[in-house]
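Take a look at this one chain, the form predicted alone, written out in structure tokens.
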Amino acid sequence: MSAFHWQQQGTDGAARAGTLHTAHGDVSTPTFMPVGTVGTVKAMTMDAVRSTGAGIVLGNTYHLMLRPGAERVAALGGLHRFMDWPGPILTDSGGFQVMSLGALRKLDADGVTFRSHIDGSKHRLTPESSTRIQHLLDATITMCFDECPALPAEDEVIAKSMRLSMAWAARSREAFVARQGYAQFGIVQGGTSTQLRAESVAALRGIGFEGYAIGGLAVGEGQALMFSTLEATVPLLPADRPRYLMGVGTPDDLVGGVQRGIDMFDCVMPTRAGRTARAYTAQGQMNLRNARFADDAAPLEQDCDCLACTRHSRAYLHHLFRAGEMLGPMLLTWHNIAYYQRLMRGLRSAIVEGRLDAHAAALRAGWQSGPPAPAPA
């Protein structure tokens, strides 16, 4: 098993296309992980993960320290085992979901003491804790445990957070284990301000880590600030690890994310939008609910290879969701991550190429046209 570490096989611009090189397989990137938060990527089975083309999934401290608990996981053979995923696992930390608890949660220098949101009981992480959660859950990724202040705030705010996350970034790697082909990333802080995200990175670089994620975006400030700060943030990082967008996003999040020098992403948008009926295509979103697809005969997209599109309608999916059937989600969800997927190939094929730019173009052409009229039965 060799060490983990990025294999750079192209670039075009500030994007760059690679492989990962984990003790689980090895990722193609750009990647995207479908979200699997409590072992699970809702509405999938993992064989319909594997389908899609998926190379790693997510998974998250919080949720399965609370149920079924890291201990048990650890005593059923680890989460890849317990989730039938054997390739690599990327675990969050659990920062952003105890932040997220609001008046649950207290907030001090060593960690954080909270209620559960699912029976109340008190719990506390740190550093350490979390960390070894992770180990426990045997994620191929661990992602150091950082504070996420609610936005907007305060310069001094996100200063004083960003300066705790670096704190707990240092402890964080002391409670690391260290094996061959397991990584554990930083996570760079600092809202949208450049002078604190290079702080955030300068700390972090002196840490050392064999990747590095970017938090704090896709919070609400907006798609341009958004990728103001990665023109900032990415060109420092270290060009020999992976770099990670964290919880990002839009189809057009993520090609101006790759534009940028962007590794892998995370997002729930596709299999949340999945149960909602949305589909997102090469013409862009659809809403299956919608009345206009009740006697439309033709497949979701033409050119997808997916359950959802190679076997049924669009008037059946329709169908399905009217109807309150549980198998619309579950054909949406599919042809979601097939498609981010698909997305993912399609960019990296095009930096190895030279032609990213122009294909960008024209997958931003494609999302404005919208879906071609109904097709008659």
Given for the second form:
There are 2 protein chains.
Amino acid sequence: MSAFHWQQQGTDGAARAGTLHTAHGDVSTPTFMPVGTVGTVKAMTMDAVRSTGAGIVLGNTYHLMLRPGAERVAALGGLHRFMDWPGPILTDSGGFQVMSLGALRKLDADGVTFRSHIDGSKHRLTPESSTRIQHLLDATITMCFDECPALPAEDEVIAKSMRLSMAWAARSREAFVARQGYAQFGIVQGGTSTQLRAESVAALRGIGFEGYAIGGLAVGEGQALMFSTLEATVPLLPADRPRYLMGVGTPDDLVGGVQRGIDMFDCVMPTRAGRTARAYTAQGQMNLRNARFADDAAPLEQDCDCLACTRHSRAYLHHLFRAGEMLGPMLLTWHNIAYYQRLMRGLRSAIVEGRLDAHAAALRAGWQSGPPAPAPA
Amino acid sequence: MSAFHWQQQGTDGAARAGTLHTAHGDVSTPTFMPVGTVGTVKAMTMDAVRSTGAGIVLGNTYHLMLRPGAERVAALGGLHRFMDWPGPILTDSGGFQVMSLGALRKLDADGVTFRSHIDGSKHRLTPESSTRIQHLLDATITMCFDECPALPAEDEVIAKSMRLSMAWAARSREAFVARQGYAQFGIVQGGTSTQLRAESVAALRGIGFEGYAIGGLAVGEGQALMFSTLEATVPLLPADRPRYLMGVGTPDDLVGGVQRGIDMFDCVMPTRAGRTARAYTAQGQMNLRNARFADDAAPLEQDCDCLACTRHSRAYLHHLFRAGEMLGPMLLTWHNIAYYQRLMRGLRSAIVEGRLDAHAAALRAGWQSGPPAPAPA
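Follow the form predicted alone with the form predicted together with a further copy of the same chain, if you could.
All chains and molecules follow, beginning with the one already shown.
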């Protein structure tokens, strides 16, 4: 087994195509990582996830430490075996989730004390314990434990938070047990301030990680500010390491992120949308609950190879959601993850073939063309 | 394509093994038909249903006429195409569901007027309209429209209801459009009265159907009365036609039904149980929410080839139900249908090999042995 590394296979402007080599297999980048918060990509079997071409999935330290517990997952052979995903897994550090608890958590310089959203029980996360939990889960990629304030916030608040996160990054690195093919990513913070982002990158590069994530974006600042922050930040990152934009986003966000040099993404959007009847397609979003699809004999998307599109009509999907049947969310989540994976494969080909901007423009034109017309039965 | 018929391949006592030949393929009997009330076997893809070896599934006239509507299903190519099940489909006539509506329905000699449980809209079902709807759905096996009182009931009530159902059976037969490989089944009524059941069988045989169902059982009378009613009724049915015990039942009910000459069963139990964490196994029922499974590294059943058993531990299933994740119902429903299909295959082999009673005794002993002990991680 080789060391964890990212190998570049092509560039187009700032965008990169490559392969991530890990202890649990290789992943083509740019890549979208389906979110498996508590050890399941909601409403999908792992066979279904695999069928979409997904190469790496996410797990969540905060959720898994509370239920079923990291020691338990370790005793059961680790998260890969637990959830039937022998491929690479990246785990969130829990920092973002704990911060979202609001009144239920108390921050100090050493870590965060919080109450479980499940049963109110008291817990504590520190850089050391988060790193140890991710080790117990057997995460292929461990994330640093960080603090992340909601935007907008005072520059001073952002600066203080970022510096705390950088101190925690050093402690996370110290606690990380290096293993062949495993990695730990640092997380760049600093809000939308170019200066703070640069300071954060410098701190992380000083520590040294196998990959670098950009955190603290897509938290309310809007796409334009997110993109300009990426433009200022990404060029500061080492070119030979993978770059991960956390919690992003819409198909349009992904295209913009890739154009700005991002290799990895994760987001609950495609799975969450699937459960609420919203489909991502080359012609924009479709709400399958809409009455216009009641008699529509066409597949959701003509060229999609997911189960929903190859075997069923829009009318059937519409019916399932109207009837409140579980198969609706199951099929539409599957489709959305398939769409996101297809989107990433298309971007990768366009980078390798040096036609990314034209490809991106065509994608955006497609999304704006609106949902396809109903097909007669 | 040959005519719809049932071919006997073996007997053991009153039990029969055979094959049902239909326009949509062949089905080995005895068979359990998963229930796909509104055009989906709840929480399963049809690929999953197929993987269990299921040969025929159920649809429901009452539910499908209300939503999405029989004309719509017909315009979309019929129920087979709509739900991705090219194999045989049997449709309930709607009689049983309409009767369950209680105050929402009004019975007259011609049919039943009722209000939809979905939106309160007014509808009417008669033997003719039920038969026509099943034709629109493209049901492989159409059921007669009948009336079915809840038990216990006065003999007089049962008798009157049965005679109305027999009059409706004649009208249903009249309305049925014969097609090569398609069938219509009459439904024997008469409660637990041997005499009324015999009268009902005579009436139905006088009309003549491709198969015979026994209705009005498993409605509160208890297993002993159900079995004694079967013992009195089944021998009166023509030996060369398939026999279907409607809405039954537990694994133990199925074994008893098969031993008394039944070829076909349907029941919501395995799917409903799967959604509420209850698993059917060779060692009886297991409730996966039970804390004893939290650290249990063993599969649900050692020799089961379903996705839940081949890829996951009981601990993982326990976790999914505790966390309220959709994959729990998905995996456990899959397992339960796989268990029911395996049960039927086992019964069939035992009939062919003339060892049904010993096999049934072994099955019952297994169910009473209780759930397996937790396996250490």
